[in-house]
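Read the single chain below, which is given as structure tokens and is the form predicted on its own.
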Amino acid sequence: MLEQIAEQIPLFFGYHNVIFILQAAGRTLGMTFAGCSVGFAFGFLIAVLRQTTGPVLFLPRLLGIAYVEIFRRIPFLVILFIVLFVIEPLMPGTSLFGIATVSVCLLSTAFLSEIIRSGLESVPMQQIEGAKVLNLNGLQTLFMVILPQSWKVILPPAAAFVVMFIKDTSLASQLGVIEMTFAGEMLVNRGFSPVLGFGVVLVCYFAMSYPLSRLAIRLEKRLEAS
């Protein structure tokens, strides 16, 4: 087996294969960060909405809670196929990569919303009551009192979720999206050793997720110091 791998290495790391792997890695990162960025923005809005108590926002608040509870309990693979069968009739010709990215947005919004909500609720009630005594309005209380204290609670699980989702995007291969796992499988099907094909996939996943983990640790320490 080692002799076979040694013979295949020069061909495996040829120009076209390297470009093919890099393109697959780019799709994996693109789905993850586009989806999680959108998910963080909408998740933040839902989390803030769930903190409101006014009767005017009762229905939107109820819809936000229902959305989070439903999508947190649906497997990502099921969401992929639901989005596929909904988007295809409405927008024929939509790329599979776009469908997978929309699915990531839907799922990440639900999970990140819950992470952000738990961070917002970690701020002691005395801090919020003090802001009211100082005559701060809701937005001022949120951005000047709650968020500065809640970031160190939000950041670690949010970063862990993004790292997890880098790996979970491999399920997009079930739609035919050529991401890292599917690229490794295609290279193995071309006759290359599985050790080479999936070994490179393993290294690529580690190279994509490890720097993000280290960045999250540095940010967490910096926030604690402040």
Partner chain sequence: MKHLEIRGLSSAYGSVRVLRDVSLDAGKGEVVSLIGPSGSGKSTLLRVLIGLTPPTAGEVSIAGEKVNYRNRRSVKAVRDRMSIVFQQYNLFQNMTVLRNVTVAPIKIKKRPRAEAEEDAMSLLERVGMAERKDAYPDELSGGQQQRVAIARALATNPEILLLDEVTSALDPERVNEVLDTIRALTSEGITMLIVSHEMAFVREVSTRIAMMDEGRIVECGSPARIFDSPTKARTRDFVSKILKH
Given for the second form:
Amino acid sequence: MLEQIAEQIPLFFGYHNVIFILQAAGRTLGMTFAGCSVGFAFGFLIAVLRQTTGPVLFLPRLLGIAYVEIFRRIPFLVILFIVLFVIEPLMPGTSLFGIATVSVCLLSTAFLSEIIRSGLESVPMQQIEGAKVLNLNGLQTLFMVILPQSWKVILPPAAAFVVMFIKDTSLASQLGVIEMTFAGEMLVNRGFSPVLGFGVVLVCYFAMSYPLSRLAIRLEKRLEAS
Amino acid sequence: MKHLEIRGLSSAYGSVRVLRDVSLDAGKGEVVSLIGPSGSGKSTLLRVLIGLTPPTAGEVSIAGEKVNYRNRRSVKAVRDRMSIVFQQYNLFQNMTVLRNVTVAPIKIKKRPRAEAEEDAMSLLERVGMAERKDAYPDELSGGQQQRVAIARALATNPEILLLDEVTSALDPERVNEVLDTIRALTSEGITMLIVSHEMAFVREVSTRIAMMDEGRIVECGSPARIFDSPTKARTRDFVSKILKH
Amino acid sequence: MDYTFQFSVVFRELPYLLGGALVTLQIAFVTFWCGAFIGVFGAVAKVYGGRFSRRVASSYVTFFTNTPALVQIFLLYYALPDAGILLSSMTAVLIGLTLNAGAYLTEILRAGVISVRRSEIDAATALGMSLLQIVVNVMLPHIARTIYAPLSNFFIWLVLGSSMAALFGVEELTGRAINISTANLRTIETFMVVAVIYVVLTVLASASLALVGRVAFRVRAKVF
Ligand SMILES: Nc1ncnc2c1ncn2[C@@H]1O[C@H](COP(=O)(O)OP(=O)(O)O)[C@@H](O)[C@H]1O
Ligand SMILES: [Mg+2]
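Moving from the form predicted on its own, what structure would you give for the form predicted in complex with its partner chain?
Next comes the full complex, this chain leading.
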């Protein structure tokens, strides 16, 4: 087995394979970061919506809560299938990459919304009341008082969550998106040893995820210290 | 006409009635202190006045104008004329001292930055915090933070100032610097409502003192009357207990 | 779009799907407890271990938390036969998920162990408690309260994560959904019903975990 691997190494790391793997890694990162950026934006909106009071926004608030609670309780794989089969007939020609990215958005919105919400709620009530009695309005309070104080609480778990998602996008391989995992499968199907193919894929994932998880830990330590 | 008039004010948290039919008034420049055991509703009264807790009944007028606490505009107008300093966590942690003091004048009163900063500096001068204008709240002692909080409350030129136990969270040696700051304000024509457990200070600066218990004003009168010859047993009890230590 | 939803063909298969949900719970349960077993050793090694065991435990955690479980299982499933070890798909999934769970649970348990303050142990020692008494009376209750909520969340994560077993042909909830939908061609309906089952399943799991936590450890865990 080992001789076989040794034999395959020069071929495996040939120019075209390396480009192929790098492109796949790019798709993994693309899905993750596009999905998580959109998720961050919508998650932020839902989190802010949940901070509102009063009857005017009651229904949107309820929908926001329902969305977050439901989507955090459905496996990514199931969401992928649903999105695939809903989008395909509605918008034929949508790329699989696009479908997978939409799925990431749907899920990351729910999870990031929860992370942002606990960040917003970590700001003491007195700070918000202090802003109120100075006549700052809701948006001013949000942007001038609450957010500057809560990003420290939001960033570490958000970074940890993105790490999580780099790995979860591996499931998109089952749709046929040629991201890291599918690239590995294809190479193995072409006759490369599974140890070599999947081993290199694991190393690539590690290289993408490890720096970010270090960052998450560093942020958390800094937060604890301050 | 009294500057601040409170008539039959009631308030509740859920079904728990916290203020019951409170009536109190204060003339322009008067310093009225609220004393009473903890849980008697002193903070709630101030919170209702500044529009943080809704009243369930009664009315409040400022200089003859009735306040409608259900109307945003009216509440905004109240907060324009009235400032409050809380027991703690007053200052915005993400802003420097100077920014804390200028944020409302610049963002709300739309005053030019330079002018607002100039005024803020003279306020900080008055509370003895001018040198620390670039410090963040967590770099200051509790007493220093409260002095800045007072400066911030004054920055909007309030006619009425509410102070809710502003020295209660401080180390004993820090109490006096804050009390000195307040004392200096009492002669400036600002109507003040002070909640405090510093009895000597209350006696010295107040024109009138109201004793609260279980959401009611039990007794109200001059410092001498409340401290030396209270008519109600509840007041006598409270005063003698608190003066003992 | 003139698509008409037809749920009746899916509802006919509800017992079959619920059977799959049971398998899902079993996978989550087995991997959770096996993972917890690994996690105890990992946490103890990381906190109290010597240099070597600390290194081993950290490398293990770092590797498994930074690579996808799916690829780890691929490696187990496709590479081990080359070395002469044939795993059934279920076994490969169970081993893969367990190793993953072990890594995450190591971290959760470690956070619990280090949450016990030195001063509390000192106080207990000063009261003349034995080591066993300290562990049982001081450390364990404290650890239980710190880690209960993260543990509950992780169990939910395992329930959802076990869906990847479907990709290896294991007939748990998602696997059975794939089976049904390839037969009835009502993929959207099937997966929507399955999504609802997952939501109900995890809400029930969170609720019962919160109840157990409240009764047994006096933890005020939130269901939502
Ligand atoms: N947010 C709240 N929710 C429910 N009850 C409250 C709340 N704030 C205060 N209370 C209750 O209202 C009563 C009056 O409180 P407060 O006005 O703070 O009294 P004081 O300032 O005189 O100590 C107390 O019994 C207190 O428990
Ligand atoms: Mg109070």
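Residue numbers count along the first chain shown, from 1. Only the largest set of C-alpha atoms that superpose within 1.5 Å between the two forms is called the rigid core. Worth saying up front: this structure is predicted, and the values here are computed from it rather than measured.
- Once both forms are overlaid on the rigid core, the distance between the two CA positions of residue 215 between the two forms is 2 angstroms or more.
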